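The chain that follows stands alone, in the form predicted on its own, written as structure tokens.
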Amino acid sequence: MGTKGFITGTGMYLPEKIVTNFDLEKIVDTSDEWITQRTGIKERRISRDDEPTSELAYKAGMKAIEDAGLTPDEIDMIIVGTFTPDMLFPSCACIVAKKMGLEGIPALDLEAACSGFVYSLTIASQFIENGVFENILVIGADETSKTVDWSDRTVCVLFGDGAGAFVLSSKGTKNEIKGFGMGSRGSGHDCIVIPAGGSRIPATQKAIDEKLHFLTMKGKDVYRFAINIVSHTIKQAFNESNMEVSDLKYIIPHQANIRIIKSAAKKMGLNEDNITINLDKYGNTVAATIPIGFHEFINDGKSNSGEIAALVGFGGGLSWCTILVEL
């Protein structure tokens, strides 16, 4: 077996529209103080009505390809982690391939909500490790703003739209994937859910009238899950990779809640300066949070070659995954 892959290019794309907590005060019974204290979020980006997820994914993907010094025709496969594709089918990845002018390569979506990008990256790494492909474009993109009830103050304040992308290659000199740990807890599948729109509750006028097509969340249950799962999945990744957890230097976590992130830092014995935090600017962009966070992290120039970073995803499913990267 060869390398699990090198992250040779990264990119991100955010919609232009910014919605602040003060903007939300005008439409729901909430306040900047309430949102900031409980989540750490100050503002988020919201996509236009004519700007589907595939457009965000395409723009982030093109930036990652350019950053890798490649052209689109050198990409062997596209994987998009998303729970908000343009439509149920075809896949968002196929639409991205069309926008890039690519024909003949495999393209697929993976739906694991907030774990979607890291799940996608682990799949890509298998194709690289087994010598099947040389360059795979992995994208995390979501437009949760189009799935929430904007009169529900407990949910609408949390999310933003965005996309981030990696090029994972068989050859490189830095940012090598060293291992991962992943899992799920199906007993918690109803903690974060959009009830209608699938085969269980098809899209009907009755479902729409009952607001079953909106995202709902059991906030306290999700919080309890997340507080415990972050340190668990990091340790799981180190154990399954036969590496020492004491080598951990940085955490690039899913951006769900500032209290979850700070708790993870404390449990892992890390300074908060070693944890990537950007949810104050973007909110929870679901599958996009980790590639956006890593893109900003490696471009701030604070890390050193050989240090270990953990990319930690957790969320709907309930699901979790940590990928270890040697910078």
The other form holds:
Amino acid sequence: MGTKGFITGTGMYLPEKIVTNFDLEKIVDTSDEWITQRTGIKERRISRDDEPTSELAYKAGMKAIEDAGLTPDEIDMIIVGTFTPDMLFPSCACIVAKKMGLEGIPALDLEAACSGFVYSLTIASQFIENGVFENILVIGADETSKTVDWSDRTVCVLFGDGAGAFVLSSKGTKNEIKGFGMGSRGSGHDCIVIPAGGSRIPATQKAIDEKLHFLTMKGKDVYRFAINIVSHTIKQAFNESNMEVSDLKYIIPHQANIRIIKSAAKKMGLNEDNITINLDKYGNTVAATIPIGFHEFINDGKSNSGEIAALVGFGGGLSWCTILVEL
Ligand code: UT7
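Switch from the form predicted on its own to the form predicted in complex with ligand UT7 and print that structure.
Complete assembly follows, chain above in first position.
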């Protein structure tokens, strides 16, 4: 068995349009004060009608490939973590491959909602560790704005659109994956859900009239789950990798709520400066939060080589996953 993979390139892409909390005050009964205090979000990016998820994914992916010093033809496989593909099928990854001019390589989507990117990275890591592939493009991209009811204040204020990407390679000098821990709890599958549009409730006029095609969330239940799962999954990753949790230096968490992030820092005994926060700027970009967070984190240059960072995803499924990276 070889390395689990080196993150040799990172990239991100956000739609241009910024929607602030004050903008939302004009369309739903909410306030900047409520959103800021309860979530930490100040603004988010919203994609254009003619800008599907594959477009954000393609742009973030190209930046990661360039950052790795590669060209698209050196990519052996594409995995896209997303719950908002352009359409139910084909996969977003196949559309990204087409945009990159790549024919013949495997391309697939992985649907694990907010854990989608970290789940995808663990799958990519298997192909690197087994020596099958040398460079895999892993993307997390979502356009939740196109799944929410813009008159439902309990949901529409929370999310934003965006994409982030890594190139995971068999050779590198830093940012090496050392291990991971992951899991799911299907008993909570109805906590965050888009009920219609699949095989249980097909897309019909009745389903639309009943608003079943919109994302709904049992916010309090998910909050309770999230508060407990973050420290659990970090410890799980350290245990399963035979590493010492006392070596944890940074957390790059999923960006759902500032209160969940601060609680995680406290539980793990970390200073808040050692935990990335960007949901004030982008909201919850679902599968994109972690690659965007890691991209910004390593580019701000405050970390040192050899330190351990935990990339922590949690959300719909319910699902969770932590990946440990030696910087
Ligand atoms: O990424 C996937 C994982 N997702 C998460 O981890 C999200 C986890 N959950 C949360 O972050 C929080 O539960 C929320 C931010 C979604 C909600 O915060 P909360 O503190 O749990 O608020 P709440 O749902 O208990 O609502 C409190 C009050 C309610 O009013 P009443 O019943 O007390 O009169 C809501 O109707 O706030 C009201 N409310 C709002 N008020 C103004 C709900 N949404 C809004 C809003 N603006 N946007």
